[in-house]
Structure formats: C-alpha cells, structure tokens
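Only one chain is shown below, in structure tokens, and it's the form predicted alone.
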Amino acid sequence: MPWLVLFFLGTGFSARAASAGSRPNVVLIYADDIGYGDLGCYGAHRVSTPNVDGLAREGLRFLDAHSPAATCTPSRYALLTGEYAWRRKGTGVLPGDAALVMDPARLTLPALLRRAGYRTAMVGKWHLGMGPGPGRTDWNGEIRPGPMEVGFDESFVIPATGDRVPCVYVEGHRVLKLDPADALRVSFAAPLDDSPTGRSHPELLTMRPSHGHDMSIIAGISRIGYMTGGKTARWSDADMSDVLVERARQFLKRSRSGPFFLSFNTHDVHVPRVPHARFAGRSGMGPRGDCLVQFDDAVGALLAELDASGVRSNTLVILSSDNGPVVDDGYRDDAVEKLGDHRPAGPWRGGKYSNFEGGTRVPFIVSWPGRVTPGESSALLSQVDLLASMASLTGQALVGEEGPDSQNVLPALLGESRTGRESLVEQAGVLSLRRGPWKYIEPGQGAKYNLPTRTELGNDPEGQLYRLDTDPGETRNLRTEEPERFRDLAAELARIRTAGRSRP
C-alpha cells in the first residue's frame, strides 16, 4: 500500500522497522528512585547490576535522558498521558486514598497499544490514585476507576507506595485476599481507632522513620497514613519484589502468542527498603545497596522468562526510573552511613526532589535485538515521548488534543538518529527548560536544601543558568554572563506553559 509506506517515511519510521511481522512486544521495567549512577553500566563500582548491565550491552544507553519530574506521580503521569503533569491540578506526589488523577476518556499509552491489537499489563507500583477519593472508595469492594479504566486490560498493583497505606496488592478492582469480615480502612486526615503508631509506640518497631512516617504500624514499619482491618490482605515488604515478578511473568506466559505490553513498575529501592533474605548484606551498602541488587535480579528474571517463550528477539524492552535517586528518603536504614563513594547521581548535582540535573537525568536504556545497534546515545529525549514514539512505532499518530507534549523520537530511540528533541521542560520546585547543553531554572523562593533527604534542591530567587557540557556539576551560574540566553530561554519557557501544549 503507497499510502502507508508514506505514512511511515512521514513519522519517521524506518523501512526495516516497518516491514511485515516486526510489530514488538514492549516491555516498560519503570524503576522507583534508581539515579542515573545507581546502576553499573551508569559508572557504578560498588554495587553490582550484572543484567541491566548486560542488557545495556546489547541495547541503547542513553546519556541525556529525562524522567518527566523529579518526584514519582508527576513522571507516572506524563509518562502515560503524553501531558506535562505541571499542566494539571492534582498531579503532586499523591497520598494513598487519593482519586485518579487521569480521565479515563483520554488517550493512554496503554490505550494507544490496546487499540494497535496489544494485551496490556500493569505491574507494580502505580501511585496515580484508585477510584473516587478519600472517604469515598470503598476498599472492601469493587475499586474503580484505575489502572484498568485507562488501557490495562490486566492489573496488578500496590496502590501508591511502600510507606504508605494501604499496604496491599490489588488485583484488578479488589485488594487480593481481603477478609470480608475484616473491613480495610483508610484515612489520611485522622487515626481511625486507638491503634499503636509509630509516633506513640516506637518501641514496636524493627525499623524507625528519620523524618515522617511514623502513622500506622505495619509489619513492624511505620507509614504515612492510618489503616485498620484487613490483616490478611497486607504485604510483606520482603517477599514484594518477589510477588510482583511472579505476577510479570506469569502475564508473559499468557501473552507469548503477542504482541503484548506489559508495564513493570518496581519498588524494590524505595522506602521502607526491606531486601529478601537472599540479598541482605549482598551489596555491602545497606538495605538501599541491597535493594539495588534485587532490582537487577527483577530484571534479570524478566529477561529470563522472554528468552524462555521464545519472544525475546521481537520485544523492544525499555528501562529507565521515575526520578533521580535519594538516600535518606525517611527510614533510618544505614543508606547515608554505608554510601561510602556511591555516587547515586553519578555526574549530576541534586536528586528526587531537586531542580537541579540529578532530579530528572534517569537512566534509560532500549534493546530490541537485531533491531536497536548496541552502543549510547546523547539524543535528548523524555519519557514523555513515549506516547507518540510508540504511535510511530504501531502505524498511529497522535491528534488534537492527544499527547499534547509527547514528540515522536522513535528513530533515537531505535538508534536510527542521533537527535532527540530540540528542549524539553524538567519539572521540581519549579520548572526548568533543557535547550542543548544549556539548562535554564526559573527563579524559586523555596528553601536551598530538603532537610529531611539532604537534598540540594535548586532554588534560587533570581534564576539561574548553566551550561551542562563544560559544567555538569551545575557549579556557575552563568545568568549574569549570558543574559540574552537568559531572557531568550526564559521566554521559551513562558511561551511553552502558557501554550497548553508544546507537540508541533
């Protein structure tokens, strides 16, 4: 058909990723808190990652890549919608019980792929909230609307974090092995009884908060919430990496005749950072560096069981991490005493939270064998184009109002071209606009530092400018030296929110 050999050459899609019977499986491993220098193939020395690793060596590591945020629900979102999260109310970093924040009448990136003819999969941490909000989700009943109501046909997931509540897997619309005769409540505004907490009761712990999460004890852990009932349905943190892949796998099993998509979200780095038996002390770091280790062998499995149903040649696997890395993220768990010259950042000032390069500058690593040519890319790109790269890549394109920030960077990500996108906006305490090397910041009136992580967050009241390629540190703030880039970049930055929308 002319038309759509037309229609490719016009998106971008190359002729050898268009031919017949080269639609993928995509598999998406999103890691929680894993920075840019957490992983080996990243520069990493002390802890050992030998299957992202190896994985990067048959693939595409990518040196200027972006998680949309650098904090957890804001990239989630972005990542799935194709939208700037800072484009929408509600969007922060969410509590438990929160509603969700996507309009299920939206395009989703799961929806794009459901509409190509892909099976789609949710697994892990999602943190975009469940059904309709605090006092209103029955979470003894059906919990809608969720991971399913935006493009997962299947869904099994922790409904925001490890130290929050509540602490249970769900499955579909229901939290998994609920009692009926032992209600599961939820509350983020007051304790619902007179149940121990981690502030009242610390000697009840085996692991106490730094700062924070000292509401509700669960297995020994105190979290940021309060949650009564459902005992049978609660987790295990240690045995959670484990469940999670279990669950992944099982999907791929099902899902080998394809093609299929399937959305891994680990939590194995986050807090409360419980490693399983078999990796405790492992890595020599502490929990955190423990944890890294389990995430590498998450992966490992998942690659492990495409290489066994045979699909592994047409799979293009994508990695990458929802915001750069933190140390002390709220547990006293020996992660700052045991960093030791770990330099989870790598190169890059800041981390989760920050304004500065660290918050957002994430790992990101593509293989597709025979397809993507092993080696690195400097193609600057965000996972925001996720949405219409993959539309690129299944013969769709966006329209109206459909991804309104998402850019198809599909030959980058298959390595087909060197460029990316031209800018890109990178979001914290305030925002920030990527154009080449140079990285302007908006002025910020917020604190220099996060006290509780240890942050150096980037806020500066007058703005600042950097020039990435002779100062990654981010050390000289050249506003004064360059102030018609200043201005210029500043202006980009207006003219893009005040826009609605930054896809051409």
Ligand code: NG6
Second form
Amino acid sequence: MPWLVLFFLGTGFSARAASAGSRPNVVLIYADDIGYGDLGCYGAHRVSTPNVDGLAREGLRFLDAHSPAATCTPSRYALLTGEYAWRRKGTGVLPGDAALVMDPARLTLPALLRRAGYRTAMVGKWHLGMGPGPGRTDWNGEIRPGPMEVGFDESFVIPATGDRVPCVYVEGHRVLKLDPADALRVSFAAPLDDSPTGRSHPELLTMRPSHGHDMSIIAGISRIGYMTGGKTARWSDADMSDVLVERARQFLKRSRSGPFFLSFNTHDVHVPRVPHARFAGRSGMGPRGDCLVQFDDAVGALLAELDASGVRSNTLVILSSDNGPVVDDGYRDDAVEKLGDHRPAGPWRGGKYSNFEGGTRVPFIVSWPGRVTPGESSALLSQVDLLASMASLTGQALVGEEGPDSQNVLPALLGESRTGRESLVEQAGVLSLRRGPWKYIEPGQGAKYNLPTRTELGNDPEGQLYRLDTDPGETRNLRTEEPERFRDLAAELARIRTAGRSRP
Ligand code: NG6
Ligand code: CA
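Swap state to the form predicted in complex with the named molecule from the form predicted alone:
Time for the whole complex; same chain goes first.
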C-alpha cells in the first residue's frame, strides 16, 4: 500500500514539476540598466520601490541570476534566441539604423510561445536592429524585418535606445504619427543637414552630455546619430514611460482570454533620464533615482491591470534587467552628485560594461501567485535560459540548433528546486566562466577603467580567479594560488567556445 501512495505522490509531483502543457500567461518586465542594488527588495534604502518589492514579497527573489551580457544588445539577443551573443558577430551595442541582428528563421522566445498558442507582444526598447540596415532602411515606408518577423504578433518599440536616433516609436512596421510630407531620415555616418547639434550649439540643450551624445538635438537633448524630419512623430522623453504602459495595458485588456506573452521592455533607467513631472524630484537622487520610482510605478500599473483583468493568478511574471547599473552614462544629470551611499550594483564590483559581477548580476524576480512559493533562491541562472525553460513550461522540446546555450531551469524558476545551472558564461569586454562559487575571468588587454563612466572593467592581462562566496567583491585574485582550478576553468570555457553550444 505505501508504495502505491508513493507512486501517486510521485506522479503528481512530477506532473506538477514538468507542468507539461500548462499555459499560464507570461509577462516579462525587462528593465534597462537597473542594477542589483537599485531596488528596495535588494537592499536599496534611499529609493522607494513598493510595487517591485510587493512582487518580490509574493514571489521568488533570485540572488545569482544574470543578464547574458553587460550591455543591452547582446543580452537581448541571447534572451530571445537562447544563444550566447558572443557566438555571433555584430551583436554588440547597435547604432539606431542597424539591420535586424537575428535570423528570422531561427527559434525565438516569442516564436516558441506562439507555437504553444500564445498571442505575443513586444512593447518598449528593442535595440536589435530593424530593416535592411544603414542607408537602406526606409523609415517612411514599411520597416522590416523587425520584431514582427521574429515571433511577435504585435510590436510597439523604441527602435534602439533613448539616446540614439531615430527618436520615434515604431508600431508594427511603421513609424507612428509620421507626416508623409516631412520625411524622416537617419544617419550614423554624417550629418544630414546643417541643423544645430549638441556640439555646435550646447546653449540650446536642456540636458548637456558629459561624454558623446553631441549630435542631433531632439526635444532639447542631443543624441547619438543624426536625424532630420519626422517632426510629428518624435517622442517626448518625459511621456515615454506612460506611453509604453498604456500600450502594454491595451494589449493585456485585449488578450485577457489568453494565453499571452508580453515583453515589456522599459526605457528606465537608461539615459537620457527624463522622468515625468509627477516623479521629478521624488527620490532626492536626481533623475536616475526618479526614473527608478517611475519604473516602479510602471510595474504597479501593469500588475494592477493583470489584477483588473482577473488573470493575475494565471500569469507568470518575470522581472529583470538587461545589464548592470551605470551612474554617469553620458549626460550631466546629477546622478553622480546625488548618489550618496546608494550602491546601484549592491555588493558586487563594477557595473554595466564590466567583467566583474556588477556587469551581469541583476535583479530577477519570479511571481506566479498560488504556484510559486515566495522566498529567495541562490540558483545560478541566466536570461539565456528562458527559452528552454518556457519550452519546458509549455510542454515543448528544443531540438537541434534551437537555443544552443539555453538550459531548462524551470524547476528553479518555479521554486521547486534551489539548483540552477552548473556553469555559466558571462559576457562583457572578455568572457568569464562561473562554476559554483568560482569565477574565472579570461585574460583581457583592455583598460582598467571605462574612463567616462568610471566603471571598473575588470581587465587583467594574466586572467583572474575569484571565490565569490568568501570574496563577493572580487578583491583577491587566486590565479597563482589555485593554478589547477584556474587552468580547469579556462579549459572549460575554451570547450564551450569551440563546441558552438552548451545546452546538454
Ligand atoms: C554607449 C553610450 C551609452 C549607452 C550605451 C548603450 C556613449 C558615450 N555612450 O556607447 O550612453 O547608450 O552605449 O547602452 O555614447 S545599452 O544599455 O543600450 O547597452
Ligand atoms: Ca541596458
């Protein structure tokens, strides 16, 4: 008799663990440049983020979760494709007129969910290129391929970043609110006319650059790249968060019969940081802190919409960020002056751009009320794993070349296991390999500091080895003390590199 009971318990458990065929809605809230220490639930005390903290309280807060890279484009590429971006040329931080970096033929996260019957939407920052590329994309016509060609049924995006032209929204295949009589042109090679630029006319600016960002002036702020025309289509930086939230809410309302997948990619807290007037001054930390408050408010609005639609208990919400934090990322916005004792990267060294943990160790919260038991988890995982994990959630299998670096960490995401991956490759200037408490950083010839941002890049021509459980701040390089371990990890990284895949 007891074995029968065990049998039933066993099958019940494994069916639950595998969730074969279960199709909860999935909402990914993907922040920009928000660091491990930027949110209240991760220890921030000078900025208040009650909505995110509430999500963490009723969900699972991860302590060793990573963005695939320490900058935006490679992180987003890896998240969507399940392939480490460093395997592909041309996946570094892209200009605003870049061609789509993904092969539309390959499996992506939205395409996988669509296969399982989901309606999929992309709202917010894209930064993966769109159209045929520089000089060839017609911003006044149909812009493709883009999000809609890689698995999204609907798309409303900032093409690149807030600090890069074109400063317009693209809805579906078209620039929103474009007047055909005022053609939009974009160039990253040379000015398109003799309009004043940030460099030639700094007196026209409402926010001045601290480095770069001195080309076309759009809405009083000079950006990276040149654009002319498209005046009716230009966005208002201060309204951006509200515009994206409204689009996301419309999608949620329309899709409540489910299942749906929403990728809500905020612009906060990337530069230029221009919070809406109702958040300006709220944090006492200048625009960077105010944009954190704005981000939190957007999260609250989305969760409220899920509640109002009655779908919250059937929705898996994942909140994370595309890379670690940066304080001065190119505009004089008081972020450095008003930082005080706020530590954007929490206990980790470095930040955005860095090989140190601050580059990719980011907030990661999973909530699914009634399904995911609240708590915290030290499981090692990466956003590159979402593809294989969502495949498992929806009862699908990855085959062949699909998601070559994506591992199924669903049991960890749902809190059924505290074990994630065994090892993980982190990408910044060079590659690092994490295994257990160990971190190997391959030799790097680059500079010690990214001077403009003052970020420690974590380069050492000899390579580095750290033990993070006893030395989270990566202060003691054990390369010469642990030569064997150093060699082993270097060899493992070399194997992952040459194998072209790491998925078991
Ligand atoms: C850098 C920009 C920085 C930011 C970053 C991309 C300069 C001097 N710096 O080149 O401001 O835009 O690219 O950020 O131009 S990311 O989060 O999209 O990767
Ligand atoms: Ca970013």
